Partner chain sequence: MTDETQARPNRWKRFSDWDERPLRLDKFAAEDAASGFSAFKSPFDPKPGLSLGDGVVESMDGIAVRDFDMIDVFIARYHLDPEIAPEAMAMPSLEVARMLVDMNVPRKTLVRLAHGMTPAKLADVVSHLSSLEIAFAYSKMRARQTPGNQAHVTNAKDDPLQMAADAATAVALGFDEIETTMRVARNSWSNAVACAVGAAVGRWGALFQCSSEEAEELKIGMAGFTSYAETVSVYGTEKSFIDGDDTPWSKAFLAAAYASRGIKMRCTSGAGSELLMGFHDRKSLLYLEARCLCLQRAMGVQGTQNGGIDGAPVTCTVPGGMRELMAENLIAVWLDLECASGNDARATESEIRVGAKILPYLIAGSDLICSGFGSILKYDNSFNASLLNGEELEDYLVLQRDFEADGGLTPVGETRVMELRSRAVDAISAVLEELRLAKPTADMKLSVVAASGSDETRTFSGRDVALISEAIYDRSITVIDVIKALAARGFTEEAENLLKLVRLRVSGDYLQTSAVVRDGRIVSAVNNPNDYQGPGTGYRLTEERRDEIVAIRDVLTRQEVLRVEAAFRPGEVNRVAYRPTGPAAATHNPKEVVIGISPAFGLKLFQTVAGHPLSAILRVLIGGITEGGCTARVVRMRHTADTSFLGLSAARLAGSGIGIGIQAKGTAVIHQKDRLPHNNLELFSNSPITKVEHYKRMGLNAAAYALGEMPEPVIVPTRGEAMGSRYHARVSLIYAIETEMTSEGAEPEEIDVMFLGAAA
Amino acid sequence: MTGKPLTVADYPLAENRPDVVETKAGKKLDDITLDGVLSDRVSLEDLRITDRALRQQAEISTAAGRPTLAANFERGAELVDVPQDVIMRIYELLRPGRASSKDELLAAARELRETYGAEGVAAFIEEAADVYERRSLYKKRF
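Taking the sequence provided, give its structure as one chain in the form predicted in complex with its partner chain.
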């Protein structure tokens, strides 16, 4: 992110700062029109949030005094490019008793870090791996 962090006054970005809002392919909000959809210039991909937008929203949350919400947006930003099936697989692994050992969670964290650069989420999963061990969540569930 360049320049000063966004503030509450910039919000909502779509109304007050459309200049900083764009899709992954570089389209502006004004490009996302019904005509665009009908002529296939706008796809579902253009209707996805970007990591940049999430980090912008995190700046606004921070400015509004909501650091935990900002942290969630930061984690979300890291997951934007993680494919759906990977997300669902790791979510499943985080549920109690799914991982049979700490190593499985650590491997998932590594995958997120190395393949997707999701450093914060990886650390978050490593933290879970420790806590699960201490609380005996690796036991087999029926």
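Can I have the other form now, the form predicted on its own, not the form predicted in complex with its partner chain?
All you get below is the one chain by itself.
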């Protein structure tokens, strides 16, 4: 990812490896200044988390022996470019009693996989669909 593998010693990246921190547009951490904001050289988009930053956090988490945290960062990286309304709609479906059927969750997983390339999140939702079915969480609970 960054040439030399990231380790726990690299965390936090902004302090210990600022050379690997960059915006989606390729700006470096040193480019993110108040003067840059005031002169419109830095935009709100430059302040958003990137999939690369989340994957770097996953790499550090793996090095720290935290595979579950690493998997969460990887899934988060897949969601960076998914529109917020899509995320919120699917989030709502994942609340117990909100999806009407397993097919509804599987359709959401398919959308994430096919439209946004979010393979890990899609697999997570498919796993949830199976659990919801076993635990009868599709029916309305309120």
